[in-house]
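Here you get one chain, nothing else, as structure tokens; it is the form predicted on its own.
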Amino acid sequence: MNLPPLIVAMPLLAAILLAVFTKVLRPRVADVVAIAAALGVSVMCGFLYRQSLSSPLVHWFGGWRPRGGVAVGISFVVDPAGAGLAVLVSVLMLAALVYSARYFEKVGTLYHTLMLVFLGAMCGFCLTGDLFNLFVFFELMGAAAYALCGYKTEEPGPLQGALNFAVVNTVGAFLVLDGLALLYARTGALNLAQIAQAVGDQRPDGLLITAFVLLAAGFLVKAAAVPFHFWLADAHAVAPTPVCILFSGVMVELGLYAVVRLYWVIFSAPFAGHGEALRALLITAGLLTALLGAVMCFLQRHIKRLLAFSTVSHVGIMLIGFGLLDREALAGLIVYVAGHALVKSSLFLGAGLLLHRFGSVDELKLHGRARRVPLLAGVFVLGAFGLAGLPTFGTFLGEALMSEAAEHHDYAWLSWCSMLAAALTGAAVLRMTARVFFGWGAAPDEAARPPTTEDEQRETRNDHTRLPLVMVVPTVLLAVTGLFSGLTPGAAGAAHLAAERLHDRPAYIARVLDDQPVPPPAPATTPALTTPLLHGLASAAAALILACLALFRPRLRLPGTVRGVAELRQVHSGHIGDYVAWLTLGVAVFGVSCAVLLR
């Protein structure tokens, strides 16, 4: 079976082809090659996902299979979670490439080359069964992402954003590399299954805890969890819009996926006796991320920065889902990731359409200027309610599954916190939509104030009096798919299966090292939807009320909020030194907490 390596090789080979013939190829030919490669990868990932449903697929490169339980070769291990993520990655890449076919009038083949390298690296990351290759694919992904973020080299904003992005994530990469080295020193293995077998289920010692801290912190930097999140808004707000849907839609989620994969395969057995303590620690980190990201999202007037901070908030909700350390919550997390990716991608593409049509993504400058594009208003309204977790969206179904697991572990109050964060992010998008598309709320005086961040320049040079069809179609399709993603037949069952394969450590080890069949999945439970349904409706209503208050009662402020807002803005300074200092503090706090709680 050669499908897994082909999924990675095809975009990389297409990228090499474009790079070699960059001086003779026309941009439209590069568009066709890149879109064809992304389409091919999407189809192959779909086939691979279907094949992985019956049993995880293991591909050993060069036929170097394990001997006596020792893996000397390199493997791809394809289970429903990894294959499903690869499907999501390739579909979003396809949407981004179709959208950018008209978006950049003078784009060179370098853009397509970088996008295809990005695609190959993300797919490899989803499919690999090797710890070192997990690191290599993420760094390859990062190298392409840094270059794409700073693609508009003539503008200082993208260069600064790319620099912040690269420096902070490189520090995260060193943390991952150090953790990887510690595990290799202990086990002499890089294959995930063999590391897990060597670690066993013995009580964790200092080396194992340190390795976990370094690996988790390094990948949480890439997932933009608080206090490692500072780079995200700087990068996502200035990157080319088609690239943003990959950054916010899947790249940060891949950082969290790495933590989830490593925990359940390697660390879940040794840390089993400390589940309650680790659960409390991860949930605390998730809560901080969800609420801080939501508040910062609500404070923005730069639309892409607003969406970037909403990504931070929703990563927090996802981190809570993982932090529950429960199979049911894991299923909810999987659904939530897919639902969020669809909604957030449509919102970013919508922001790109605003930039194309009106030359700005500043909410106040755009006051009432988009009245004649109701279709785009509909996309933003759908996106806002999707972020708020309205029933029918995948975010709702994911939240329902996670809430049920939270209740099982006596964390029922968590659903209210997630609802608050979701409502704040939804309210921010609704407020912006009402102001930009309907002209509601006061704006002229506010628009005269200097913005906290510079507005963006147009990225398109073609006719600005209309919205190109190739840009509108992916935007609307993603928004509509997101709307019905929570109603997809079998979505909950598929998520339960993926969660069980991800969760079952002994079955994973036996499948990879001994080629043993995996046991049949346990029957999926149907979540009780009455309470989550009320929460979803309440969250959407709260988002609507908060948006109205922001529009018509802007002077209504809680005591101390003005000072708190100023301090929050000051902390997000845009200075790399500050970000690295926060990162260092975060790693220290996380490390000390783990040392105290896991011994």
Given for the second form:
Amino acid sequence: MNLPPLIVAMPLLAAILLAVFTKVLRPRVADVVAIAAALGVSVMCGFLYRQSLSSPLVHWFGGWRPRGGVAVGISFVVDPAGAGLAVLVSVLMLAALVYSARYFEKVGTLYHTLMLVFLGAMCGFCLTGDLFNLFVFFELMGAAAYALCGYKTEEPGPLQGALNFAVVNTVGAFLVLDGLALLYARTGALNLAQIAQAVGDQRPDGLLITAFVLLAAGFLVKAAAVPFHFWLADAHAVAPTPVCILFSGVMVELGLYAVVRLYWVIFSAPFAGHGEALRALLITAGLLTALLGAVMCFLQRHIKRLLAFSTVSHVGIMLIGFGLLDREALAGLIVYVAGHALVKSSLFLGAGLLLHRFGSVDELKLHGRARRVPLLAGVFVLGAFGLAGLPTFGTFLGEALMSEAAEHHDYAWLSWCSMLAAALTGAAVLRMTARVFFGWGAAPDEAARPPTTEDEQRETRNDHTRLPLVMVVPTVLLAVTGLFSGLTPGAAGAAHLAAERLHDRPAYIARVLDDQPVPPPAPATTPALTTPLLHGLASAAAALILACLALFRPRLRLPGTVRGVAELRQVHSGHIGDYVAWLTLGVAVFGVSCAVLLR
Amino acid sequence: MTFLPYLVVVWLVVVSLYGMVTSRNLIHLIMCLAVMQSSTYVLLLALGFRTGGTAPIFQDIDVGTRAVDPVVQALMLTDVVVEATVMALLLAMTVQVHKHTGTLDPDQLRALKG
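Based on the form predicted on its own presented above, generate the structure block for the form predicted together with its partner chain.
Below: every chain and molecule of the assembly, starting with the one above.
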């Protein structure tokens, strides 16, 4: 059974082919090859996911199986969570490639090569069971992403965004490398299961805590937790739109996935005695991220930057889901990631269509200009309610599962905070939709003021009269799938199974090292959906009210907010040095808190 | 067991972070990133070092001979390859930034804000 390595090898091979024959290929051929490769990977990932449901698959490269419980070789471990994420990655990549076939005026084969490398690296990242392998795929994914982000090298905006992105994430990667080196020094192993076995469940000491801090902080840089989030808005605002859906939809979540995986496989047993403390710490970080992202999102007028900050906010909600350190919450997190990816990618593709048709993504410049594209307005309205967590969306189901888990741990108030954050991001998108598509609100004199972020550059030629079908179809399909993602029969059950496999440490170790079958999953409890249903509806209503307030009562300001808001914007300075300073501070605070709480 | 290499690691991390925060030139900033990368080399090699150990090539020496850890050296080599790519990419972007804006000072680059 050689599917797992093929999932990484196939896109990489296709990328090499495209790179080698770049001079002789016609432009359309590159599109076809890339789309075919992405389609092939999606099908294989789907097949792997089906297979992984009964029992996780373990593939040892070169046949280097463990002998007597000692693993020397490198393994891929395919469990439902990892394979499901790989499915999400490949489907979004497929949508992005189909969309970009008509999106760019002129794009070299290099773009397709980079996209395929990006795909291979992300899939490898989802499937690997080896710590160093995880780092290599992390860096490969990063390198491809930096290049894609700065793809339009003729503009200063994308270059600066890509530089900020690359520098901050590379610092994060070094933290990961230091952390894994320390773990190797302690255990002499790089296989996750082997490390877990060697670490055992003794009380954590300084070395283990340091390794955890470095690994978690490094991956949380990718996951854009506050205060590591500064790069995200810069990168997402300037990257080509089809790339944005991968950045926002999955790449950021992959950072969180790595933390979740490492915590449950390696650190959950040593840290078991400190669950409460760690829970409080992670939830605080998630809460800060969710609220700060939501406020910043609400303040934006550049639509892509607005969506980028909403990603920060939603990652915060996901971080809360992980921070509850609970199987139920984990299941909620998995549903939330999938639901959010669908909604957010349809919104980004919608923003790309606006840019294609009207040559701008500035909310105020576009005021009332898009009255004649009701389809696109529908996509944005759906997306806004998806972000706010209206029932029927996957984001709602995920939030419901997470808030139920939060109640078990006496954090019932948490769901109100997540609701507020989600409503704010939904309101921002609703406000923008009402302005751009319906011309609501006073025609703002602010439009005369220069935008804070440089307006979107010409990725496409200005003012097309029609929207190409290959761009509309993925957008609408993603939006509609997002709308019904919460109603999919068995979604909660599948998430429960994935969460069970993800968090069952002894079963993982036995499966990988001793080839033992995994125990059957515990029966999933179906959550009572009445309270969450009210929450979801309230959140959607709050989004509507907030959007109306922003449109029709622009002078309404809470006392003291104006200065706070100005300072908050000032902090997001676009200066690499500042970002690195915040990162250093964040790691220091996280490290000190862990040292105090986990001893 | 000596603490010196680990002190060097910490020192390199601290100076490189300081350099990046205060840098007024993008090339200098990227070199600081390279210094931070060197700290990972020192850490990896220090972890694998055995006093009195030889090179881990068991061609013509006994299997029981004390040797340094080859795994960390392999990790370090991979790290060199990966980061060389990233550094090259960063420097190429810097060249483009200079071409378009005529400056390398991060304080002058203000296309993204708020």
